[in-house]
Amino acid sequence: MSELAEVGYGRLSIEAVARRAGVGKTAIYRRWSNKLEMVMEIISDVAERKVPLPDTGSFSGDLQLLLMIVSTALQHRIASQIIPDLMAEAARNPQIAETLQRALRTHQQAVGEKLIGQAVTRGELPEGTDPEVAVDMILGPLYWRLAVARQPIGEDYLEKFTVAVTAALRATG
């Protein structure tokens, strides 16, 4: 991860995994017949893993919780690099495209059903909030302004965000 972090997809060689690894790179080749295999088996594994979903007995509480995780997430050394990039890349390759899409979906479809869900079954949000467009509210917004315009958030951003979220998702659910 961290190669593909520093060099790009496009740049990515198995030759140079391998020397980062201390190893020769038929080891390498012994797991991965090429390094899109290689990618898309590292993208794969760092999907499955299980975020934590708050559970603070609030909505705005599971919120600012998750918005922190996730931008915490974002800001992270390697993942602000790979993450665009292979973004990117996944313009110009199916496989890479697929991958990500599934990966995401899989992600937000489990934040919509415990964080909406649990909102809806407090009362703090109106039956019926849909939970793919609340999750799209939540992450677009912040997905674009920490790895596409790359702006920092301020020291009480979260907690804003937060209010205005809470306020439109009740608003209109």
Second form
Number of protein chains: 2
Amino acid sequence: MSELAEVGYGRLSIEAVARRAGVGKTAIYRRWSNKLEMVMEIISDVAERKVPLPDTGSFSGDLQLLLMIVSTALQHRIASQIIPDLMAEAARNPQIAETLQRALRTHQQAVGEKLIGQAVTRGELPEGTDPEVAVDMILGPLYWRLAVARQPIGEDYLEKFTVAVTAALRATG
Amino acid sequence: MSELAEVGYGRLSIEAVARRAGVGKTAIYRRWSNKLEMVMEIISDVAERKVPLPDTGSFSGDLQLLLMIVSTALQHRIASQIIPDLMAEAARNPQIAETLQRALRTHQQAVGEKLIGQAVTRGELPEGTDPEVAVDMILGPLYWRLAVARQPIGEDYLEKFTVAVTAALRATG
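Could you switch over to the form predicted together with a further copy of the same chain, since the one displayed so far is the form predicted on its own?
Zooming out: every chain and molecule, the one shown earlier first.
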């Protein structure tokens, strides 16, 4: 992961990974036949880790906690190097694109079903709330700001944003 | 642009660009001393083109038109290849990062000032509407869906989204 973050997928070499891990090249090749396989296993591994979804008892609590988790992750040095790099490779490599999209979809659905589902059950969001639009509205602006525009978020940003998203979701129900 | 979209920044070579443009390598080197300079001028050029901002007379009309323009642009083959690639380079190359961020900020501010400003003047959005949060909420979800998750948008998506964003902005004022 560190080597990938530092040099990027295009410049990543099995040799450098082996050196960094303090093992021989053959040890790496025994496990993966090429760098694509190696990187895809890393992505799948991370993707399958269950992200503990917040369950605070209220939608506004859940949402604030989720936004904190996501914004911390997006600001992490390794994530902020690896994510754009894999996105770029995905635009050219259908295998990477599919692995990434499957990973994203899994998390996207988990957030949609759990967070939005619970809020609907508790009557905090209307019955017909569209979980797809909801997840786009929750994750999109944060990703845009932190990973694309790379602008810091001020102290009251997450709070304002929670209010905005809640209003947005109530309106789409 | 086509060569950049096809092979990506990392693999882009002045030779290939010259071949594609049907000129000699020296013609390219007369104008730019290296590929970084060349690509940065392309970005700045595109960035300085004034995006014609919609002015339909109502915030909901403006917003729907803007969302259509942005979603068409993000789905364009060249944009969907070049943007992730430049984002990845930006994570490693401060010069590219700065050029991209300046370009983004210019557009972001134009959208914020014109669209949100007009809506506030017309009384469609509350006085204190935060243009930064507003632009994140307008561009973020579309970017997330089309450029990151790469999921298509259904027929009624933009309409639902317009309703959601409008409610969100009214709530943050």
